[in-house]
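Take a look at this one chain, the form predicted alone, written out in structure tokens.
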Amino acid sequence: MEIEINGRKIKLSNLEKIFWPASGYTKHDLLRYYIDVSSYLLPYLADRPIHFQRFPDGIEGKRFYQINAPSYAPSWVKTFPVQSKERVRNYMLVNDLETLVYVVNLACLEIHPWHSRITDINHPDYGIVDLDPQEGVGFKQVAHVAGVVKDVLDSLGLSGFPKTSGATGIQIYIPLRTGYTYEQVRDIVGFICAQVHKKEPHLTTMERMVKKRGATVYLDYLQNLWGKTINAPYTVRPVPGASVSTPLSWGEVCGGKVSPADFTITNIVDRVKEKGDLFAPVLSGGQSAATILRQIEK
């Protein structure tokens, strides 16, 4: 099958196969959901190298890593270049419908996008507090640690908006002013971590060793590291039930009555047309750190 988006041609291949197994859901209704959803999604990939993971057999099949644009891509896939120790990575840009629907149907269901744009790629636009539980910990426990980096962030004049992984976390964004590098952004983020295990020490904890962790919420602000990501909201997890990365409001989340498996792919765009984006702000304008770079430096 071929599809004609923007007056490019797409062909679309294994349009049937089942991707979610348990659910019956299959590479269409993917496709079909990302077509969506593309209008709230491509704002925060645009401009930004992506990392991919492809199931090119669904959930339950292999998965591979994609970095490099494929040697066959289209010639209007946009790549930018960044240069790692060993070698150029040329990342594919989703810029635009045409693109995001040619990776999916490549079956890259992970879709991370860096924490910086190619206009200025050693300055992240945000920072984000990853909150990770360990094995034992339920979704109220991290929803009740990120109410306590809410409060953390209120202490220090700063807004943070929540969204779930789409698996079992919760990830929480803080829109920073242009300016920070990748080690400033980690080095803010490790202070706002490190006041929330102070005020939940026993529930939190920010041990690089797993298997030291415990049943604990891990603390994760070394993804705010160059070229460490993040899958983007409104962005489809490899998961049973296809679970969708979704932004909360603080009430959803302190409330405690949601559940990540509730935002699938099949009511995702009907909330957002209801309730909007709730993360439109993290990409609308950034906010000084100045006093925690302060306080790190005393």
Given for the second form:
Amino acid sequence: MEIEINGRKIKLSNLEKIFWPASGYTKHDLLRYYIDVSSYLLPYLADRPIHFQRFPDGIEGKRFYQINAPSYAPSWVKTFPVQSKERVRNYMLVNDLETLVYVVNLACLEIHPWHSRITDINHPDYGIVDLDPQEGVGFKQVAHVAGVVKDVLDSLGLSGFPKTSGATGIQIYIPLRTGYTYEQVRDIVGFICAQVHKKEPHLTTMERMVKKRGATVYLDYLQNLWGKTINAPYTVRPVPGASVSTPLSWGEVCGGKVSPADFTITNIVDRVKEKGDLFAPVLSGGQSAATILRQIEK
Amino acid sequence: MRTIWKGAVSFGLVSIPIKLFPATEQKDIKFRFLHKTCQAPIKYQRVCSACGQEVTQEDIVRGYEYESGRFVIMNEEDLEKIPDERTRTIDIIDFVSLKDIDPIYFDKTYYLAPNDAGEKPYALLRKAMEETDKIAVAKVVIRNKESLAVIRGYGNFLVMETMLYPDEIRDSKLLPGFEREVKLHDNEMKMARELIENLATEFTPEKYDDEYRKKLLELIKAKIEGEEIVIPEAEAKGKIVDLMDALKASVEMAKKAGQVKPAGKRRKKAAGE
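Would you mind generating the form predicted together with the partner chain now that we have the form predicted alone?
All chains and molecules follow, beginning with the one already shown.
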């Protein structure tokens, strides 16, 4: 089965394979979703090195990471070499629909872009407060903590934009002006998390040892590092129901009426068409965190 | 039926001369490969990978690859050195109940027929197993492979099923998809039970046949008789076409909805600075 997109031919395989056994969604449904959502998703992937996780037999089968471009990738798939301490990795860049379809056909279900772009690889575009509920913590509590993050951001004069992780958490993106290093962004987000923890010391934790966290929401600011990645907005997660990482309005987060499982590959495209891309500000404008950096230095 | 092996079933002090016949056969339709232009069968030649010369049967020896590209030669004399007195006997070791053996162990089935003067002990073994409701576990060597086997009565005959050794059964723990515990509701179980009860019936093997083989044979027959062959559109194929059509339509929609703007151009001066 071959499909042609912008003059590039892509072989599609196993379209009828069931990827979500409980819901019956197939690989075709996955491809169809990514194609339909592509005009909203691609801006969050463009020019960023990407970590993929592949699920060739669906979400209950084996899974493995695809970081280097496969040797058999077509020559038109753009790549970008990144030198880390140990090795050079040849990342695939998903800048267009044809590359998106190519990687999704490889069953790259999880798509995790870097926080910085290849035009300025050492400087992230945003900081992320990753709210990771530990076992026994429901989404209501996560949403409550997200509201506290918003209060802290408001008091600092910053805007943040929440999205469901697609599984159990919420991630809040804080667009920053270019030029901050990864270490600075980690410190900025760490400062914000510390303030949140001060306001809700029992509901949240900044403890790095998983065992010591208890039934709290883990305020993870350590994802803001060079080479770390987080699943992009509008990407599907390997969980039953095929839920999608979905940008929310603060009204939805604080209203307590939504749950991550509400947003799946079957309804996101309609939602985005209706509400627009709530995450657009993340890409369109940076904010200065000079006041935070000054306070940290004190 | 052609005998494939002659020997004896040994059972305590009794030895039953028998002949062995395969009890099952594969009915797959075999195709031969032809050269497209000449329509003549393809001939295979054995060629040495080192000198490129064609090799005759006499010039072939067996080698065991103990590491990649390194072989130790095993010839007939070597194999004969392994002491084995059982090559001509099927040694009964134990008697067990058939229901204690999971069908996963069964490999191939052979008919046993009594050979010279073996009729009486043959009938004796069959009848005794029938009355005790037991089957025999035996060791047998056929064509250089030692197998575990069971011998049991089948109508008026004895059959032997060769079995796999436990280490030849793949570990079911390696099966993916069983990491999570599954909770079943009473209602779901009730529905499933009812479904099974509705379809429950006696097993009548004659009822089942190979639809694909039947259709393929019809097709071959028609072609021999020079009929024009119309291949009915398969259901599955139609579905795939639909999937592709759906994807193509999606691609068109996505293209219309707009491509990504190149990065860099999109990001103007940061707001608020």
